[in-house]
Amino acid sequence: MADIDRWLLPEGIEEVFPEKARQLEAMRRALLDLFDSWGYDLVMPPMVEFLDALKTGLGQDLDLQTFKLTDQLTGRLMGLRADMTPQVARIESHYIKREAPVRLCYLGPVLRTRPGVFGGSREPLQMGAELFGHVGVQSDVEIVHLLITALELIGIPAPNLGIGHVGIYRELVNESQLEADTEEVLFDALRRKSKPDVQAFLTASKLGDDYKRMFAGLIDLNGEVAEFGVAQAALSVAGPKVQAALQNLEQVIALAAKTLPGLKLYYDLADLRGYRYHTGMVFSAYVAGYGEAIANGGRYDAIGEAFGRARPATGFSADLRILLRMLVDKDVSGIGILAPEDGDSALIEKIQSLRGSGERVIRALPGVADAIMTCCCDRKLEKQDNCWQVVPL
């Protein structure tokens, strides 16, 4: 291997250098403090678990995303976590076991076999919040509210929020009695929002005209929430479970608009992201200039069933690395105070006081000129009238 190749990292794996690392850490601390102020308790799941636990529930969808290895102590297959949500559900179901609603949050790295988006990282820094034990629209809207507040806190104001409900499509499939293999073809076409493929499928199918019309119309049932009545009218002949899902989505939209009056909210009934594990409303946050969602969430009831407790749940997650890209770059490399190499007790006390107040103070080292330190400091400590003062560098 050439010497230059020794420094290469695997594709989709990246280092974080000091300036960005400082920003990421500041975001992490601010977000965890925010979650705590809302009553969300921090949990820290392990990086590696036995594979059957990681694949339980929504983890089944993550099988191809999971790096696998053999435990040398037991011979059992283990996996490096590709998503922390199944782990948090296991903790809530198996260990916490409270009847009251439980609010949990998490923030840490996950590892995936392939990036979630083109050019993305295979080592996201995943943060999220989950609310267990409540089935009402109030908990769904609390999760949406917390996400919007978190984005605003770190400097991403006024995102667009797309909202849908996977129960609408799921119940249409059940009502129309589509077979599983056939439904996979339709699902794939709808997920890609390919009208020609959807139309070709429906033309060849033996579905009734009403179901053909409703399935074909899902792609176009999106827009401003003020126009949600168009979707309700288009699906008016669907059965009671579809109507219940539409009503639930309407209630979520109404409460979200009331709770967050400035939120740019729209609906999308063909958004089937997370269809295999979500059970109700789903949502995605977007910002101008970035083609992918920067955060996703929704309801996934019965997630803990495999762990002994079928608890209702709703939550969201995001990659802190992606959120950092959304921020305007700030030059933080020169923020600091240079302190001279001096044994003066008053200087030492001044340094301790500044550090205690949150300032960054860097001691000079013998043989290093002050001019060289301008790369990491913008001020310095200087003795004036027998008193140490902070002055511009």
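In this text, rigid core is short for the largest set of C-alphas that superpose within 1.5 Å between two forms. Keep in mind it's a predicted model, so treat the numbers as computed, not measured. Residue numbers count along the first chain shown, from 1. First, how it differs from the form predicted in complex with its partner chain.
- Once both forms are fitted on their core, a CA shift of 2 Å or more is seen for residue 346 between these two forms.
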Given for the second form:
Amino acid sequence: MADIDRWLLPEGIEEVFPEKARQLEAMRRALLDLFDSWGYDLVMPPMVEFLDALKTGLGQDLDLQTFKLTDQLTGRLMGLRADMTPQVARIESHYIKREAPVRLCYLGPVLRTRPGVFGGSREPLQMGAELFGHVGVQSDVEIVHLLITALELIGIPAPNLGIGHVGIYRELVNESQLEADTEEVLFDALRRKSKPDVQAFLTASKLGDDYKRMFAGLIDLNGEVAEFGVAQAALSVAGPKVQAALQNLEQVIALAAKTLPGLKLYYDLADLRGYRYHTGMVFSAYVAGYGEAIANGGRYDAIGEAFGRARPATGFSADLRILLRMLVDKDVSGIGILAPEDGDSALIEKIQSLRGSGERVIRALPGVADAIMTCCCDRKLEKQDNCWQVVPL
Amino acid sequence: MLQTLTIALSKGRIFKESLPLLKAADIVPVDDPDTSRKLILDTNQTNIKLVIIRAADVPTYVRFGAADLGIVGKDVLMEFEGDGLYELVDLKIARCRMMVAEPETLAKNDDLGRWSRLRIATKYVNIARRFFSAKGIQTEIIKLYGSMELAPLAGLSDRIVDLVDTGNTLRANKLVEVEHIADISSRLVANTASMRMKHQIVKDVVKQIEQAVG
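Now show the form predicted in complex with its partner chain, given that the preceding structure was the form predicted on its own.
First the chain shown before, then all remaining chains and molecules of the complex.
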């Protein structure tokens, strides 16, 4: 290995240098304080778990994304967490056995075997909040509200929200009795909003005309929520379960618009992200100039079943590293106070009291020129009239 | 504020055939793309720009949001690894077929049911791999960047996977089409975030182009 390769990090792994780290940590603390003030308890799931547990429930799709190693104590396979949401669901259903709704939040690194197509990071810093134990639009909207508040708090400008409901497509499939293997073809075409592919599928299928029309229509059923009536009209002949899903989505939209009057809302009935584990409304946040959602979430009822307790749940998660990229760099240099290398006990007291009040005091070191030290300070401690004073550099 | 829109177009034939469709949506490049060396072309609409790039780069530009819309062949989309693009409209331009072809001499006694361990030369590695593995056929795929027809003649491979338009090049090189993989035409693709953030202008343009296609 050439010398130059030695300090190169693996692809998709990055380190964070002082200015960014300071900004990132400020963001992390602000977010955790926010979650706490909303009554969301912090949990810290482990970095490593037995693979079986990681893959249960929510984690089915994560097999390929999970780094694996053998536990030398049991011979069992362990996985490094690729997503904390399944872990939090496990903790909730297994250890926190309250009947009342449970609000949990988490923040920490996860590891992925492959870099994201977009961010390129294999070590996202995942943050999220989940609300367990309540079925209804109120909890869905609370999660949306919390996400938007969190994004605004850290300075993400004017996030937009895309909102959908996987129940509409799922119930249409159930009602029309599409077979699972053919349904996959339709699902794939719808996900890509490929009209020609959906049309080709429908032409070849034996579905009734009403269903053909409704499935084909799903692609165009997106737009400003003010036009949601178009979607309801287009699906008016669908059965009661589809109607219930539509009504649920309408209520979520209405309550979200009322709770967050300034928020730009956009609905999309063919938004089938996370279709395998989501059961109700799904949403994604977008900002101008970034070609992909910066946060995702939605309802995933009955996920705890695999861990022995089926609980309704709704939540969101986002990667702090991506959010950090959206923010303008803050200049955080030059904010310290330089203290001389030696001095009396009064100096030590003064330093202590300044640090206690939140100031950053940096001690000069012997043999190091002040010029070097002053690079990270804007003021200094100086003895005037027998008393230590903070003066500009 | 007027929303801006960037449309990525594939160089060459697709670009030429796209122009009438864009014109139907009242988008006309101001600079002459044949003489201008600009990579970003202004249009008659100040908020709409065109970028002319290699076909294989179009999905990347759109996927990452560097362009909001793109016009690209289905072959490139099938070969593109990442998903996360909306393929809104079949533009029905630049039509051709993705085929497996082999030398006439081989085709005479060839039994498709007994194919195994094929040597395939192609530019479309992913498409070829997917097609043959779906049929349960082992392949050795040789990636080439052009003139696929030469490969069987030069003994580099037994068969090729390539786009066929008129079939003249195949015939001239004594190759015949033996398997049809897909019909290819150009698609209008959209970035998923632009669909939401700029849906008014995206929807308008898409609708006009869709009508022009008929």
